[in-house]
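The chain below stands alone and is given in structure tokens; this is the form predicted alone.
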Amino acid sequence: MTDRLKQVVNHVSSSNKMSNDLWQNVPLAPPDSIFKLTAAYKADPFENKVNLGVGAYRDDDNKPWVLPVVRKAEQILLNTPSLDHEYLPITGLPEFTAAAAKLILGPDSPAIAGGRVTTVQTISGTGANHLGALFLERFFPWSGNKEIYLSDPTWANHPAIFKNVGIVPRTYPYYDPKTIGLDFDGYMNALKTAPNNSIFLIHACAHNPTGVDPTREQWNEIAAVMLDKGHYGFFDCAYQGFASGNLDNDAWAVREFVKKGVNMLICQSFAKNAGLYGERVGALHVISSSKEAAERVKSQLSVLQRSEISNPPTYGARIVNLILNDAGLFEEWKRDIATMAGRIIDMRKQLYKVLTEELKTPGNWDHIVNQIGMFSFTGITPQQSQALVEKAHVYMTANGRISMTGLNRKNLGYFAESLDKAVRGQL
């Protein structure tokens, strides 16, 4: 009996030991750099602190802005008693997905007319990137290693998304620090020397993090090489309308590539242009060669979506659906978008004026007004960025990227003076 008790005690002790030590080899992951920056900003008691790291719109009072058209759409939903909380179809709210495809591809898109577009509602743009990556990993006709070319630099989440599905990220030249602009020659050389049928992730507009986009002439040259080499375009569009203030203008590259017949998919987000950051509204659009192929693609995306999230959420999709499908709300949305884009453009102009005319800051600052969208690459060094964070309480990423929406009439002067001092080595 004593031996049996010993066996039980040893077994229990062994089980407890395994439970206690089960995760001892799991390494502690570093915190996300942007969220860490935001946390440090919130904890800083300094009165004149400035947050230029966050990728979300702020108004001139440094407050989140709920678009007036979104408020109207919410009221309509609130006063529609027939709405329920049933599951959506696996691929999403049909009225939303159809309207989202027309928004990015254009109502007269030949791909839509031919039934060649498969659209799935996703968990914002991140979910679209993930689902698109997962689909390619499973079904793309790989001829060698499973790789994708990402611009250098790119959105910090892109590499992780592809690594997590077994696709190895590689980089292609994009940003030229000497000109603080596009390294077009390097970009074109990468397209030409990459193996045939390679996948290139392309920012549709308002490149994150640089704010540097190709010209329309350059876009046409990129498309020509893509076609010649048989490359696949993985378009990420997070800023349609938010970049220039015009929805059609910001969708030009995507629509042109579709017209030219480039094999491609598009990831679409409504976080920025509708201010629905927390509602996670997005879509994945896969362009196929035929209606029959599109049906096959839809069947497999449904299987993948089912195993990932089962069904997408309703609330944000219903809001965007109302806005896209009601002519009056759609026009009001375009005015709201113009308001946001216009304020960002105005901040660029004011910052440029203060740096060049008032402070006479050393260097060329034309890139401040030449870049587009939410972000701007300032061109300053990591040491200068660090000095701004530590000594001026200006929170920004180490690569010199700033979110233009973090600037307003109250803090622009302080930021400009701090940036001037950092460039001069006087902080």
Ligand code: PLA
The other form holds:
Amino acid sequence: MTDRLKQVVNHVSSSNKMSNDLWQNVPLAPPDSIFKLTAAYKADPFENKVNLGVGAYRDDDNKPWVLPVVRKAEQILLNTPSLDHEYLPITGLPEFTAAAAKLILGPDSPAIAGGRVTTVQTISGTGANHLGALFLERFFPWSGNKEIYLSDPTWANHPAIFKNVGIVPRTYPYYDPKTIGLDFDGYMNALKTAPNNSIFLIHACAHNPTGVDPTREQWNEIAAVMLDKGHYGFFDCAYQGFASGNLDNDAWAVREFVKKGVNMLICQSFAKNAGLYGERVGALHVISSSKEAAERVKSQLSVLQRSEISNPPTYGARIVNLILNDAGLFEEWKRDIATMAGRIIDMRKQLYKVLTEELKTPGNWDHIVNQIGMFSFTGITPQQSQALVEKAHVYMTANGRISMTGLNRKNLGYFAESLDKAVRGQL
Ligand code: PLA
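To complete the pair, please output the form predicted in complex with this ligand; the form predicted alone was given just before.
Below is the whole assembly, all chains and molecules, this chain first.
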């Protein structure tokens, strides 16, 4: 070997050694609890496999559904040669952010009219949660520890999002396994006993994973304590339209809290209600007490956004912008949402019927029809969930959550029978 060659070999082997050692202390992380189900489902050759994991809408043929209104908007975009691929402003497409604020806060929102809303386009709902968390970590007038109260249970990603920015996640009671419903007393007690000016993360509608929302009377009581205690509301709205099938109904709590003057921000996602999962369309709305404060908030959100993603992506925001700002497309979108919500409600009714009338599965299954939104919290044990995954090829999260959209007329019977066997300990 020539000296030069030896030198090169040595160099390569030493750099290899270095890179081998470099990550030796990096522990192997477990796969994501929700997305691992999608991967396992895809890899499973079993014919009757069922995916009830991720909350992504499927039609009755178990296919992802591109909303007809989205197809139309895409055609319009294709036929608009003036559109280019320049960067958007840091806070996003202005027509989109303005319309997105109106969608959640209402067209006649006094907060919008007063210029008190700062809206920033984000990387879907997750990005809105992250940017909101980051903003609070930096600028919330913390009086003690940096903490946020999350409902028990909540979306699996919430604790990680807050931990990432140095906010400690704590929990407040939300779900009562005995009633398979809301633990309203526990919730109220947590609001009352938390230190003044605490931050509570609240699911705006169609709570994930339980499918259990407060009634309007209960929302009013929650708002009253929040005001009394000076608590801050961190609203996560990932399912507007999916709870009742109606966009305005599902925004009721958010609008009511804004009207009552609860200090709050809202994270908004268009992943589910527009079926734009992978396009990552969302927004963060921060409500301030004055126009001048809203401008300062906007300036700081711009600084944070710039260093995180520089500026948000164009494609999905352009689609939603067309839908929100064209009266005809907007009406069509509402019909598409009603189609999705209606199919889910139908599946709830059918599942309930098969479990209670045909199979006479032990236990009370009223919650299947009473819970709302994409998910049902079945109330089965982690062992029963595990048996369903491992023995019946029914993919669902260990906490007993099922995504109702994964059910259709063809697989509902198989799922119900498998659930029945799991409950009877016969799987
Ligand atoms: N907030 C809640 C309460 C959610 O359930 C989800 C998504 C998001 C925010 C974020 O969605 P986005 O970033 O796509 O807008 N929850 C899903 C998917 C549907 C996931 O885990 O990311 C779920 O299966 O729970």
